[in-house]
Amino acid sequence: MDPNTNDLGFPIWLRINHFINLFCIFFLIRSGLQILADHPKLYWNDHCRPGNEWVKFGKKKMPTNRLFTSLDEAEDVSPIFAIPGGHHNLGAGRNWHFLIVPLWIVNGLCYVGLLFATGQWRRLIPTSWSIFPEAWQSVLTFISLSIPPESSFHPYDPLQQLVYAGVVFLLGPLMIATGLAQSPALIARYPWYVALFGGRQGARSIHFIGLMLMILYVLTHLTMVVLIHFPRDVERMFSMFGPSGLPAMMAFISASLALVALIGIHIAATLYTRRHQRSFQEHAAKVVEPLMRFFFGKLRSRQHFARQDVTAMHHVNGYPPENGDYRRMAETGFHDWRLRIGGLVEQPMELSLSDLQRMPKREQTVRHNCIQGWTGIATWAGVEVREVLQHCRPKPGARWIVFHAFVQEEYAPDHYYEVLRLDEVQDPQTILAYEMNGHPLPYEHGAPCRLRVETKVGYKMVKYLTHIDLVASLDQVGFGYGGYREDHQFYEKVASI
């Protein structure tokens, strides 16, 4: 290619890449809105105190005279805007997000690589400082409701070139970086990384602002395609397998059909997901879960917050049990409570609260990361799970460890349970906690004992523990998908982001 030519054209790889990017962006926006709806509040610090959000969506007001949980704060979202839409379809929304993100990143890397390999980088990267005053002149031209002359577009005018370069080389990487900061496993292992954004909530807020900028960019881009040199640009984009020369009407029809096809794909994906959530969960898991384990599965928590970092009003998820056995034990300080450990173990055990307190105690000040998006920092104390396993000695066939809770009204007649692989509980910061912030575990946070596993999102950390089983297969637990949320709300079982 002649480096001096002004007309860089639209090579076929760029056109294909462009359509893949458009496909991905719409899915990421819609699934992102579904995720946001489960905790439609944004903060600039990790304490997430009620009323401390800088923006909120929805009309819900939480009560001030009784306990409420973060699930009560979730909002409905229309399937027109979100996928799959509805109330608390977080599992499906996350699966769509994590299915599309790898495709979007690979497509972006291919685009950037081919830009530099083919000399097309000049379509985005300025080669002269004069582009800035020229871009300002373009701004003034657009403000006056005029269109720059066609000679300004080679292939983009200066303003377009700066905006597109900003989206490709700044906004895109920023979205990836702040998205990674939502991974409990990554930020537990590398606390410095999330500190770059002011904490997980800072990263979440920046990610949302990036989402709004991406929506603005897409809408502006589509508007400019329609209003500025529409026949020429669409003709060149859709003359994919031959020389240019499509008539203006054919270009319009081609663009319209492509847009209709994209809308049709989204309608079909939304209907399929809403009507066949189990099938979608199973298919998504084949891609999402191996990727999560590959990138985050080996990470171990290294968190050490200071005591002064503790959140004063820590969010709650899940109501305390109201059944007779739990209330009776609570009234006596849980003296009669026993944690049973069985299944594939050489030495079944029953441990009282006193038995746990006599074991080596571990204390850690760490960040709780709820799957809905909120965070909180607390000091937890208890016994390392690996210490307990050393006493009960798992049998060779044991692969999974199952944590069971007292029956809670919101899950009745079933009870809450979650499953982890045995290697996932070897982290020293994975503990059976019986204290929070120097006091016995409060009722709303899981008294008398709860699981803490700092490389996972919160739904894996079972509260109100009654017994622990070691099993050989997930088929022995619930519906076989890895826990209560996975069985009933179609979550994925790795839960590292």
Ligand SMILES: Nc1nc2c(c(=O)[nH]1)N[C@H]1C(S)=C(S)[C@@H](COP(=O)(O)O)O[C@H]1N2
Second form
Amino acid sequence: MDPNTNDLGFPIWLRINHFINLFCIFFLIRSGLQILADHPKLYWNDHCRPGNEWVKFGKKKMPTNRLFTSLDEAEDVSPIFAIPGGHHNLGAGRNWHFLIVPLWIVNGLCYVGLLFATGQWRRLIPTSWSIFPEAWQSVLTFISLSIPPESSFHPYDPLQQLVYAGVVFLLGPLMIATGLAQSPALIARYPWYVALFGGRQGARSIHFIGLMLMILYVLTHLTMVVLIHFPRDVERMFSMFGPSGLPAMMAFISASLALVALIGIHIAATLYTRRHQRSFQEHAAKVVEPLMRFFFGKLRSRQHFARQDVTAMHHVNGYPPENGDYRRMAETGFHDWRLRIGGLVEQPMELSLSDLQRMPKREQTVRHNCIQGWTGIATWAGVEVREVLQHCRPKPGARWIVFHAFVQEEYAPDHYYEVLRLDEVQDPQTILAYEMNGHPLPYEHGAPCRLRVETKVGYKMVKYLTHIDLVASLDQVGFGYGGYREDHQFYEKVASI
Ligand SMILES: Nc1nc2c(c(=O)[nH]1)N[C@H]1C(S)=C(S)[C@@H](COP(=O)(O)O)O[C@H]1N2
Ligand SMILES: [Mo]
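Moving from the form predicted alone to the form predicted in complex with this ligand:
What follows is the whole complex; the chain from before opens it.
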């Protein structure tokens, strides 16, 4: 072994960096499990056909004889494993994930930078091919349940070195790459990128496998620290002879304190998130939303799937309205339905289905990305929102555009509504769709007319439209957080990933 490596030690920056990393990883794992629980099924293609998943968690069985929605498929998860735990706390789980990711990445970049700046890289990066046979020897030693002799343990044995290098330089970047590939905005703009992973479900599946590897790594790493390093430290502490007694005691105490602090922070964060969902949502939004807008906000969709890519059984979220108003209109083929556009516009309008059909028609075959995790591909046709806006001419003060739906029983007495910023609906693939796969919109997918905005996750695309309002401030809409899901389920309003 390179003699230099014996003198590397553990500089203070390395310890702090390590602590921050562990702090982040725990949050990422726990919030990741929360996100997974909302659609605990993984697939290898973007059709997400029921029964086609390669792995599934939870015991729920979906009915085959009637409509079910993806909300019915969500599973509960214990707060011991997930943050914040519970049922459908997806909004808070995502906020934790996206709050921590930037910190984790910055910390990781500092780590790699300092590794190379200080020569510490020799700890991690193998400099000889002999590392592979040597690592194999270590595997054999561990299988025989003995611990490699201390002399060959400094700073790391070859197996450790290989695993550490793999985690830092392969697993970490892969998690970032497959995480990014789940942003609807990014993959709508660069469809080739997500194709690298075999689609969004491929990226999601690989992200999950990475998560499992990460958990495995953290567990073995911590076990090793507790089983091997702690006893050695204690032994040296008690020997107290020579130079190693005091540093060993310091190492033991600081590592123990760090672990206790980590657990304490997690318990506190979990309780806080569960008890103060609204205030957590507000605080997280200050960080998460600007970052999301900065990285994904300006991307325009450039998706063009082929007709034969269309998903045969597209998932549904949100049951069709059952009430008299909606029924009556449905019975006459929505002949009496009018889409009202009002608020801060020069020219309020009432458009019938045939008015919409007479306007320039746009057709697009695109992927739908539900925030819960499933996807589906369909051809949607309708009128560009920007075209309609040209006719009604927004007033200067108008900043937000609100889409309102018919009352659905699951949300009664309220109704579903979502808000987009006016500049977010300028994408030509943002349309008021009245056709799906060449037919009038089916009931379950939003008849007679629904919004499609291809750079956002699905909850923004209001189905069963009744009216559209232009407003100056979010305070004028619901509780003021940007839509029904934001108001009631604590989602954030940018929805680009
Ligand atoms: N009116 C209304 N629109 C809605 C919803 C809803 O519950 N009600 N669910 C949203 C969510 S979360 C998703 S993923 C998509 C699902 O569209 P689909 O049912 O056509 O697949 O619709 C969105 N629009
Ligand atoms: Mo969704």
